[in-house]
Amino acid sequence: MEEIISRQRAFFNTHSTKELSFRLEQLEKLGHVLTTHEQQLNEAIFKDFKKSPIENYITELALLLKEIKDIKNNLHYWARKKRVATNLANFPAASYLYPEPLGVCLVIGAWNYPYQLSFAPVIAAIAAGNTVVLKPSELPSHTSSLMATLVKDHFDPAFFTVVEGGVEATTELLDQKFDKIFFTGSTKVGKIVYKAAAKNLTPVTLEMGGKSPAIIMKDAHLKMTVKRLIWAKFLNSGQTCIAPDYVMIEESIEEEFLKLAKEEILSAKYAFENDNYVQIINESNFDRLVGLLDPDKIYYGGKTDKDNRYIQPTLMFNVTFEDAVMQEEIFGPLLPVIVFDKLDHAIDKIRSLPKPLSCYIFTRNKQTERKLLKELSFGGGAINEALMHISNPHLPFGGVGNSGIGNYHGEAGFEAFSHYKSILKKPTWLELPLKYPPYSSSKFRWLKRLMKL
């Protein structure tokens, strides 16, 4: 590990990565690798998840290719020095912000979207001019192995390399001195990463999760709400950090919602053979999810098959915040439905929990929309939609509190891996004497005036 980082630091110190032409060339190369090896990428992720080529493209590859395209179109603008206003006390002068790369960066990817959540931060780090060590999750072993092979075959390891392994490899990496650490995963592991980074005062971005609510009001367009919500929940079998974790719904429309939700699940025909459903990542998570199923509270679904790591899309009703399914982030195809009679009660309950990564509000009432946006704190979300905010590169993506620290995607990703040097530039043809001794009451009066401007 020390040798890897030493080689990358030496390469970074050649200043090659600071050239925009170099960054654009590396991004072009990564895009080419993803495009020309799409078949291999499909085969590897199918072995890990049974994820189909169409879902692999929609949820992983397309987002990465779009990110690369957007960065290539905007990098010259993001990376240039930016002139800012100068106060009168510094007259005559000009002030600038110079973005510069941080250095050697560690990216720790997540298992649920192994390509997207590994390569998206890498793309941002390269765009900002850094070198990168990528540690993908070991759980989807085929995708991890393929990413390591592709990067090894196409990139100089002194610039970009992949380190495979489990907890021991991650722990050893965290013992090293990096200039930036970017982590995607659980809050529990995020705290470990944060603690390790603190030893070297290394800046971090933590992309974690939490119990993201979907709030449905009786004035919502219920049929469209159900269509969008069911797709968002059961995509990737619910193994999505921004999936709606649970529904809070006005009591008067619960029955109709459950009926429509069941119909939508049946209409979608979720199954491995229909290319629209995936396996639970491993037996451990399968067993954890099965343990959250309360047979008395299953409205629809609940069937399981351990041999194939399959859990049927499941709707749960009569759920309370004391139930097991509400004690942790679900991260699977179980959707609990909780009713409320007054919106303020629902808001109070959500606010009593750790701040979620996402929140989805379904209403046609502008006043209700404003109230929820004002009174609830969360990373990001949508009105009358779910999940799709992640697809807009102009919206910074990240959490707040227990759900994360920092943002990325688009320009926010460039900023996450950059330091902005503040520079004041003064000419030498004029220098006002006010700041220099000897001081006088007259100088003091003028200084007070200038410092207020």
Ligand code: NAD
Given for the second form:
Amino acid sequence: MEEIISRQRAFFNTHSTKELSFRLEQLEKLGHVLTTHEQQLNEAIFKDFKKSPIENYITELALLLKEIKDIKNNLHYWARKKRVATNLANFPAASYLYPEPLGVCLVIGAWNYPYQLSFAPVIAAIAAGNTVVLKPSELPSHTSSLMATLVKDHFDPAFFTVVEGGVEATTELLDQKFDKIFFTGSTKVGKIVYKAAAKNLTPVTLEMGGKSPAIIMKDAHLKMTVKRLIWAKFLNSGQTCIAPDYVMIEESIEEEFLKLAKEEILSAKYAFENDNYVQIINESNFDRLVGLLDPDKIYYGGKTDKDNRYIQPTLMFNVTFEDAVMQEEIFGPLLPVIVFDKLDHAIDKIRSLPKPLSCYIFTRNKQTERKLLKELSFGGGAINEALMHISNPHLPFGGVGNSGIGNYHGEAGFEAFSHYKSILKKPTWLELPLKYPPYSSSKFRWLKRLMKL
Ligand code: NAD
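Could you drop in the structure for the form predicted in complex with the ligand? We only have the form predicted alone so far.
And the full complex, kicking off with our chain again.
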């Protein structure tokens, strides 16, 4: 590990990564690798958890290619020095912000979208002019090893390399001094990463999870709500950090919602026989999810197939916050539905829980929308939609509180891997005597006036 990092530090110190042409060339190369190896990427992810080529494209590769395209269009603007205003006390002068790369960066990925969650932070780190060590999740072993091979075949390890492995390898990496650590994963491991980073005062971005609610009001367009929500929940078999974890719904429309939700699951064929239905990543997650199923509370679904690690899309009703399914982030295809009578009660309950990564608000009432946005804190989300906010590169993506520290995607990704050096530039043709001793009461009066402006 030490050698990898010292080689990267030596390369960073050559200043090659600071050239925009170098960064763009590397990003172009990564885009080319992803495009020309699409079939291999599809095969590896299918072996890992039966993710289909179409879902691999729309939820992984397309996002990465779009991110590269946006950077190619905007990098010149993001990376140039920016002039800012200067206060009167410094007259005459000009003030600038100089974005500069942080240095050698560590990116630790999660398993649920293995390509996207590994390469998207890498793309941002490269755009900002850093070198990168990527540690993908070890759980999808085929994607992890393919990423390692592709990166080894196409990039200089002194600039970008992959270290494969699990807890042991990550712990060893975290013992090294990096200039930035970007972590995606659970809140539990996020705390371990934060602690390790603190030893060297390394800045971090922590992209974590939590229980993201979907709040459905009786004035919502219920059919559209169900369509969007069911897709968002059962995509990747619910193994999505921003999946709606549970539904909170006005009591009077619960029955209608459940009926429509079941119909939607059946008509869109979110089921075992669907070629696009993704497996649960491993046996321990399968067993954990089965443990959250309460047979008395299953409205629809609940069937499981241990040999193939499938769990049927499941709707749970009569659920309370005391049930097992409400004690942890579900991260699987179980959708608990909890009713409320008054919106304030629902808000109070959500506010008493750790701040979620996302929240989805389904209403056509502007006042309700404003109230929820004002009173609930969460990473990001959508109104009358779910999940899709992640696909807009103009919306910084990240959590708050237990769900994360920092943001990325688009310019926010560039900022996450940059330091903005503040520079005041003074000409030498004038120097006002006010700040220099000997002080006098008239100087003091002037200074007091000037420094407020
Ligand atoms: P995880 O925390 O178990 O693992 C994440 C990474 O940390 C992996 O690379 C793993 O090898 C490493 N790791 C695991 N245990 C470690 C330890 N003790 N010490 C050091 N490193 C360790 O998370 P996961 O199971 O891969 O992903 C699921 C979680 O990630 C969910 O909570 C989900 O919400 C969250 N997530 C968040 C986002 C986001 O963008 N905010 C995206 C995907 C997943």
